[in-house]
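A single chain comes next, written as structure tokens; it is the form predicted on its own.
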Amino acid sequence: MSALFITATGTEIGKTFITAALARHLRGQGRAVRALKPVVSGFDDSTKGDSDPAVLLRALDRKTTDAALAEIAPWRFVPPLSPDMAARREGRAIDFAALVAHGRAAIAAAGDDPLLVEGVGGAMVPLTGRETVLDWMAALGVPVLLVAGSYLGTISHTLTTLAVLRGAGLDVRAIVLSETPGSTVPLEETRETIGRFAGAVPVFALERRGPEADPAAMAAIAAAARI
């Protein structure tokens, strides 16, 4: 098995640039990996070739038809808002069985070969009226990968988000701190500190100069989440 979670500290943090950019990194090895964003919410049909799962099926070089996106994102939702929340504006629910189920079989379809799952919004947010990505994770039991901000404040929510899957038993790869346009945090500093309190995890500053990450950077990303 090499299947490998993404999640976040919070919301618009990076996830799917990074879950993007490994799976090029991967292709580019030669390697058939696949993707899949299980959950989205805040998908508009008129815009799907700007939806997150869209941005995966590229680096997939996959083209967006409905069956594509229907396979690698199932559970859609229009309002931009907690899965829990937009499922309930729009008279549906996620059937969390049905989701781990799903999860679990990707992992055994792939076999060998390398599998993104890129989680929606932050660690901690609702799928259900009593699950959350966290629970979501737990069932699937793969490897981690934490996607952070640079912004100020994003020390404590990197921290906080490691020790709460650490708690759940979860084993933590990586954190890479993507880049947050705008931001007058310095990001090596930023990377050193958290450094010094996430014990072995390695953690990465990755600079955001323009749509693909530096490919050196993903390379190391990559071998510290030993995808």
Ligand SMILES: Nc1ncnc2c1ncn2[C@@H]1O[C@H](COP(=O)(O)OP(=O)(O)OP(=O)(O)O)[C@@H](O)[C@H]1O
Second form
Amino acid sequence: MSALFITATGTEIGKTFITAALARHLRGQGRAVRALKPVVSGFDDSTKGDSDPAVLLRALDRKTTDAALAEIAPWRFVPPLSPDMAARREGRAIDFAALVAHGRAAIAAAGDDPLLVEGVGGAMVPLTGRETVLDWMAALGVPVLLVAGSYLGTISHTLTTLAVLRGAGLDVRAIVLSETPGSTVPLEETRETIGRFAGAVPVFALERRGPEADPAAMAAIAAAARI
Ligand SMILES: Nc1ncnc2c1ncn2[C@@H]1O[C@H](COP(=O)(O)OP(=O)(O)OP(=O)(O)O)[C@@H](O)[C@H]1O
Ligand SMILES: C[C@H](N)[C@H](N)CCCCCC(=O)O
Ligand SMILES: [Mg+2]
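Beyond the form predicted on its own, can we have the form predicted together with this ligand?
Full complex below, order starting with the chain above.
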């Protein structure tokens, strides 16, 4: 198995950016990469070309057809809310067992090819009235990449999320600080501080330097993720 679940300390942090960058890096190594964004809210037909699944499809060099979008993002909701709320507003609900079965089937089908699974929002976002993204990760049992921001407050958010992931028995392969626009804190010093409290988990900083992530940083992150 070569699957990796990408979660974060919150929403709009950098999961899609880093998942897409990882996909490009692995493709550049000649790997047959697969990526999924199984649950997406804020998915509107008028903006689907900029949606998370569309970004991931482009990173896989695939066309963003409706069929392809539905394939990598089966649970799509329009309201830009927590998935349980978004589903409720559409008179729907996520079948957690079906979501887990979908993930397990994708993991099996990928075999030794890399499979990147992007979560939704942060690590404890509710998916149903009872289960969260943490339950989903625990049910899949795949290694995790934790994405955090670099804003004032990220140290506690990151260490709290790390503690919760570890408490659920998850294998956190790396933490990536994706630079937050307008951040008032020093990126490298924040990375080093989190590293001092993160135990053996390597912590990387990814500067905000435009649409393409730093290739050397992505190579180091992929190596740490052991995918
Ligand atoms: N290191 C970075 N360099 C450049 N742009 C970045 C970086 N990290 C994030 N971004 C940009 O910031 C925005 C939010 O990032 P992204 O969409 O990856 O967040 P997310 O965690 O996937 O959010 P969601 O919870 O909605 O899935 C996007 O426009 C993304 O391209
Ligand atoms: C709409 C947004 N981009 C994400 N898809 C959903 C984020 C849900 C966050 C819920 C919460 O933690 O309060
Ligand atoms: Mg995303």
